[in-house]
Every structure is written in structure tokens, then in C-alpha cells.
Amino acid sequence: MDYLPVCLKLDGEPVLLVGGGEIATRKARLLHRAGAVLTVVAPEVSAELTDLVGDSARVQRTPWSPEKPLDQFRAVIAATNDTAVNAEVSQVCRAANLPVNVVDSPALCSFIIPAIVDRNPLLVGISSSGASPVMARRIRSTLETLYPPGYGAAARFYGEQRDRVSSEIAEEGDRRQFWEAIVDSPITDLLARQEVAEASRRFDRALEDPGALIHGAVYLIGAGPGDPDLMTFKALRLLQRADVVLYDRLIGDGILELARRDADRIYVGKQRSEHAMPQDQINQALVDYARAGKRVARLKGGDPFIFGRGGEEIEGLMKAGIDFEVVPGITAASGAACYGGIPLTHRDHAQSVRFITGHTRNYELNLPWAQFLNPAETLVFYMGLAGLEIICRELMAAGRAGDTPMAVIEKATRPDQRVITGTLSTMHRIVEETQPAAPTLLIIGSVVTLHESLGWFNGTSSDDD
């Protein structure tokens, strides 16, 4: 271990900083969150680095000087342009023993200051010792996404009830295996969301019953159209939480991979004709797992809210009292558009866009054909693809043009995603040659003749010529 991670505090301490520019600015930025008290010494400063400072006398708008007192500091930036100045301040710092930190040359530093994920006043600091900045600024960007800015609010909280904590818990085994379960427990999320009402509840209920704390939730997780890269922040940080995953036919190659490898992952995906699980089997296996303590990923393609049943199953969840949270997804039909180069609104072909369900009973789909017939509104069918016949039908019949521009679109962001193109009048007969597979999506209007010049994605297109 090259270094010793230490937090310094500095707040209400003067700290001086060599140099004046955008390096020194952005150190101060820096120190400013911490509260240091900053003295600035160099011949020009810029404007944002004197507004940090505050009072004007603490900037010196002089060349720095060996000469300098520097008993009155706590520590030393040099953050200047000049590596002769830069190792002048370090030299004598040094021989000062005062902790001394030169922007880019750790051989000159005593201390260096690593990336910092700031979540105040729980602070998560990465460092490469110097080696690779740029790799420590990767792993925080990591840390960034699964730690959201309420963790702070969190720790804050539990920092005030420590003492409370050690007066009901004589034994300090037991009080770790009680701050372990608190901190895994629902009531951590509930500070982030700032339901500190609800959390103060929970928090006192666990110390009077430590057995409370065997409480599992429900995470309702929209994983998006397929593309990894797609899902949420929040969506990732609650998938790797959870100990059970129940998940759909359509999540995305790599997606499940993202889960914890010691979580049971449980299959309930259905298509047509064909359910692994029945959905009112699926609503109570939620409440089971969860009512056993169980953290519970229901994780589902798209966005929960879009055609997911997502409400059907949050229904039975507040009916059994259990916790849950719902993540929104980017629906399929945003994702298909982007990836296959079709606006679903554009100024000078659509409106407005519909949603509709092209799911089929008994080979019957009873929509209000009727409204579907403004051409500057894009219509996109979700599951369609086997009532597809029956939806171009319609539409005609209703009174919307046979030369109405239309697409499938098959597997969608995807790597073999596959954009099928052609017209209400000739689409069946397209589908019957290409043979796409589910899942599909189907995207009528003239915004899809936009797919020949926006469609950046690398599918295969087909059209009806």
C-alpha cells in the first residue's frame, strides 16, 4: 500500500493554494465543499477562484516566494503550470513537515487527493496512488450510479442514533449484527426518499423487536427494450439488491447477468398460448417471497406501466402490506424508434403518437379502428405481430391509406435487431417472406419513411419493393 487513506478535516482551517488558474480552480471547488478557509497566492486569478475565496485580502496577487510564512496553514496546494515553482513549494513544505499536494506529480506530494464520491456525510474516496487518475475517475463514475445522493441523508440519520443504539445494545457483537440488518433494511431506502417519518417508525420498532427487521420488499423493475446500456441507475443498484428475481420472456441478453450471482432467479415469462406462470400465480409469489423476508426483483421488459401489467401486480402488493418500488422503463417503442432511426413525432410528419395493445383474443382484436385515422399521428402497435394481418385490415377498412407507410421492427436494440419496412396494403405479405420473431413491434405512419436516412442502427431493412 503505497498511501494511507485519511480524511483530513479541514473545515473553518486556512489552507493555501499556489496558483490561480483552471488547475487551482478546480482544487478549490474542492476545498471549498470541505470548508477550508483558502488563501490564494499567484499573479493572476481568475474570477470564479477569487469569488470561492470570499475576502479579497486573501488573495495575493504576487509570484509565489520561498520567503513566505507558511506556519499559519494546515496544508499546501501547488496547483501551477510552472514545475519549477511546483517543486519549490513541495521542497519546502517538506522540510516544514507541513502536508503539501502538487497537482499531477505525485513523486512531490506528501498527500494526494483521490476521487471522491460525496455523499456527505458518507465520502467514498478512489485513488490509484497516482498512477491512473484517470482509472480512479472510472471506478467512481461506477460507485456514482449505485450509492444515490439520499445515502447521505442515511447516514446522517444513523449517525444520530448511535448513542441511543450503544445505550439499548449493551453487547458491541450484537450492536454490529443490529447496524447490519438496519443498514440492509428497507428503512435505508426510505431515508434516501426522505420518508424520515416513516423510517424514525421502523428504526424504533427494530430496536424494541431486532426481529422486525426481517422485512422484504418488491422492486418492479422496467429492464428497458433489451440493450443493458439502457436501464436506469436505479434500476441496476435495486436488481443487484435483490436475493430473488422473477423475470419475463423479454429481458435482453446480459441483463439477468447484471443480478447477484448468489440470487435465485426464478423464470415466469409468457407468450402466446404459453405461460410458465399464470399471472395471478405470479402476483402471490411476490407476496410470498417478500412476506419471508426476501428482497424481490420483479424485473420486466420495457417499462412497467406500458401494456407490463405492472398495476395489476403493485395492486396485490398493497393489499398484502408489502414494501415496493416501482422503476420505470424506457418503453419498447422509444427504444425501437431510436435504434431503427424513426422519430415516433417529427414536425413535418407527426404530432402526436398512440399507443396501442395489438394483443389478440380468440384471434378477434376489438380497438376503436375509427380513431386511428389522423395521418399526422404515429400509431405503434405493441405485440402485434400475430394479429398483424388483422390490424392493416382494419385500419384500411376504417379509412386509413394502403400506402400509409408502416414497420416491424424485431428485437429491438438489440445486436440483431432487424427493421422491416413496407405499407399497410403490402406489410402481411413482407411478414410472411421475412418470417421476423418475436418480439416485435409494429410503427405506422409517414415518420417511418425517415428510417432510410436516420436509421443509423446495423439491422437489416426490407422493403415491400
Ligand code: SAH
The other form holds:
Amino acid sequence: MDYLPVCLKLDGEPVLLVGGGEIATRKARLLHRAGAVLTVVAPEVSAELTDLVGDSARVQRTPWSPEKPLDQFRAVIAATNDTAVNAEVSQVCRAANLPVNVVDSPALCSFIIPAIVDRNPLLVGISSSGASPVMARRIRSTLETLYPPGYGAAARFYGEQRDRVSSEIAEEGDRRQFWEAIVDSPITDLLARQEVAEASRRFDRALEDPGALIHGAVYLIGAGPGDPDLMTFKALRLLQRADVVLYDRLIGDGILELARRDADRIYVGKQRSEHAMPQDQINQALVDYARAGKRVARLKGGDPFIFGRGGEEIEGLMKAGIDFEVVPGITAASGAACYGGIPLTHRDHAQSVRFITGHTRNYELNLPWAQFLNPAETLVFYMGLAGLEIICRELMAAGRAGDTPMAVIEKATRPDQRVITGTLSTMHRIVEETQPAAPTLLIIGSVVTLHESLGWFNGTSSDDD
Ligand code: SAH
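Now that we've seen the form predicted on its own, could you pull up the form predicted together with the ligand?
Shown next: the complete complex, the earlier chain at its head.
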């Protein structure tokens, strides 16, 4: 270890900042958050920095001089753009045994400042020992996505309960177990969401009966159309917490790998006409696992509330009194449109967009076709491949022009995505030739013509008519 990370208490402590420009201002923001009483020495001092210092007596608009007395300061930071000044500050401070940091010059520092995830009172510092600040910042961004801002409030609440818990649970091992169970429980989520009353009630109950903590929950997670990068931070966070993961065919490769390694993975199928687990059994499984105290991630392709039967699944959970969360996801239409270079609306082409299910029952499709005739509206059919011929025929019969542009997007957002273009009257034949595989989405309307000019990005291939 090249450095020992420590947390310095600077609240109310005098700190000298040499430099008055942008870098100095950045450091001053950090020191200000830690409660330091700043003195700034620099010929010119930025307006924001002057504000941060607060007291104009502590803004000294003069060049740094090694003769300045330093003994009242707890630490010194040099952030000037003059390397000679920075080196001199470092030398004088070291001679006086005063901790000194010179921005971007690890060799001149007696302490360095890590990248910080601030969830006060929870703090994470990430240091590369000066080797690669960019890598440290990357790790910080990852941690920031995993621990939402509300975690600070949870830590504060737990801090306030420590004495009480210590007096009620005398044995140290029991106490540690209690805290471990609490931190992992939904109480932390409640606190992070500022639902303090409910959290307090559950905390009190857990203190009386730690068994009450064995509390399952279901996360209905929209996992997006395939590319794992399209999951939300929240989706990732909850997935990584799950003990059990229920997933189906629409879940893209790479998404399951993001679950905990020890989590049980259960395939619940849903191939067209080959249901690995019927919907009512899925609903029941969610309830059963949660009742057994498990945290269950139900991964849904796209968005759970768009042709996802998410409503039915949570109805069962509500009836059973089980905690649940629903996490929105990027729906297939958004993914296909963006990765396929087909804007769903466009000033010159479409003022509205309609999401329609093309799911057929017994090769029939009963839809209000007469409502789909507005040439300035984009139509998106989910589950429309099997019924493609019916859809095109009915739209033309109702009066939509046969030369209306149309795209079939196969495996949108996945590495093997394909965009197949044609028109209402030709698509049936093109699909027979190109044989796209599920999942596929149909986009109908003049916006499809934009694919030719916009479809080059995101690495999609195009099999035009
Ligand atoms: N809840 C999902 C839709 C479920 S219905 C969502 O919001 O996206 C299943 C249909 O979604 C499929 O038949 C297909 O039409 C569409 N779909 C889902 N993922 C897709 C993908 N990656 N590419 C193309 N279509 C997709």
C-alpha cells in the first residue's frame, strides 16, 4: 500500500488554500462541504471561491510568500498553475510538518485526496495513489450507480439507533447479526426512499422480534429490449440484490450474468405457443418465494407495463400483501427505433405513435383498423410477426396506402439486430425471403424512410428491398 486512507475531521478547522482559479475553487467546494474554515491566498480569486470562503478577511489577494505564518493551519492545499509556487508551498509545509496537498503533483504531496462517493455519513474514497485518477473516477461512477443518494439517510437513521440497539441486544455477536439483517432488509430501501415512518415501525418490530426481518419482496424489473447497457441503475441494483431470478425468453444475453452468482435462476419460458410456465403459475411462484423470505427479481423484457402482463403479476402480490417494486424499462419500440435509426415521431413525418399488440388468436386479429389510417401517425406492432400478413392486408383494406413504408426489426438492440424494410404491400413477400426470427417488431409509417439516412449508426445492418 503506497498510502493509508484516513478520514480527516476538518469541521471548523482552518485550512489554507493557495490559488484562486478554477482548480482551487473545485478543491474549495470539497473542503467547504467538510466544514473547513478556508483562507485563500492568491493574486486573483474567483467570485465563487470568494463566496465559499465566506469571510472577506480570509480572502488574501496577494501572491503566496514563504514568509507567511502557517502555524494556525491544520492542512494546506496548493492549487496554483505556477509549478514553482506549488513546489515552494510543498517544501515549506513539509519542513513545518504540516500536511500538504499539491493538486495533480503526487510527488509534492504528503496527503492525496481520493475520488469520493458522498452519501454522508457514508463515504467512499477511491484512490489510485496518483497513478490514474481517471480509473478512480470510473470506479466512483460505478459505485454511485449502485448506492443511490438515499443511502446516506439510511446510514444516519441507523446511527441514531445504535445506542438503543446496544442496550437491548447485549451480546456482541447477536448485535452484529441483527445489524446485518437490518441493513439487507427492505427497511434500508424504505429509508432511502424517505419513508421514515414505515421504516421506524418495522425497525421497532424487528428489535422486538428479529424473525420479523425475514421479509421477502418482489422486484418487477423492466430489463430493456436486449442490450444489457440499456438497463437502468435501479434495475441493476435490485437485480444484484435478488436471491431468486425469474426470467423468460426476451431477456437478452448478458443480463442474467449481472445477477449475483449464488442467485437461483428460473426460466419461466414464454415461447409463442410453448409456455414453460403458465402465467398463473408465475404469479403464484412470485408469491411463494417472497413468502419464504426471498428477494425475487422478475425480469421482464422491455417495460413491465407495456404488453408485459406486469399488472397481473402485481395484482397477485398486492392481494398476498407482499412488498414489491416495479422498475420501468426501455420498451422494444424505443430500443428498435433508436438502434434502427427510425425516429418514432418526426416533425415532417409523424405527430403521434401508437403501440399495438399484433398477437393473434387462432389466426385472427380483431383490431379497430379504421383508427389506424392517419398517415401522420406511426404504428408499432408488438408480437406482430406471425400475424404480419393479416396486419398488412387489414390496414390496406381499411384504406392505408399500399406504398406506406414499413420495417421489420429483428432482435432489436442485440448484436445480431436486423432491419428489414419494405412497404405494406411488399413486406409479406420480403419476410418470406429474409425469414426474420423472434423477437421482431413492426414499424409502419413514413418515418421508416429515415432509416436510409439515419440507420448507419449503432452498427446496424440493413437488408433493404
Ligand atoms: N414488455 C415488452 C414487450 C413484451 S411483448 C416491451 O416493453 O418491450 C413481446 C414482443 O415485444 C415481441 O413479440 C416483440 O414484438 C417485442 N420485442 C421485445 N423485445 C424485442 C427486441 N429486442 N426486438 C424486437 N422486438 C422485441
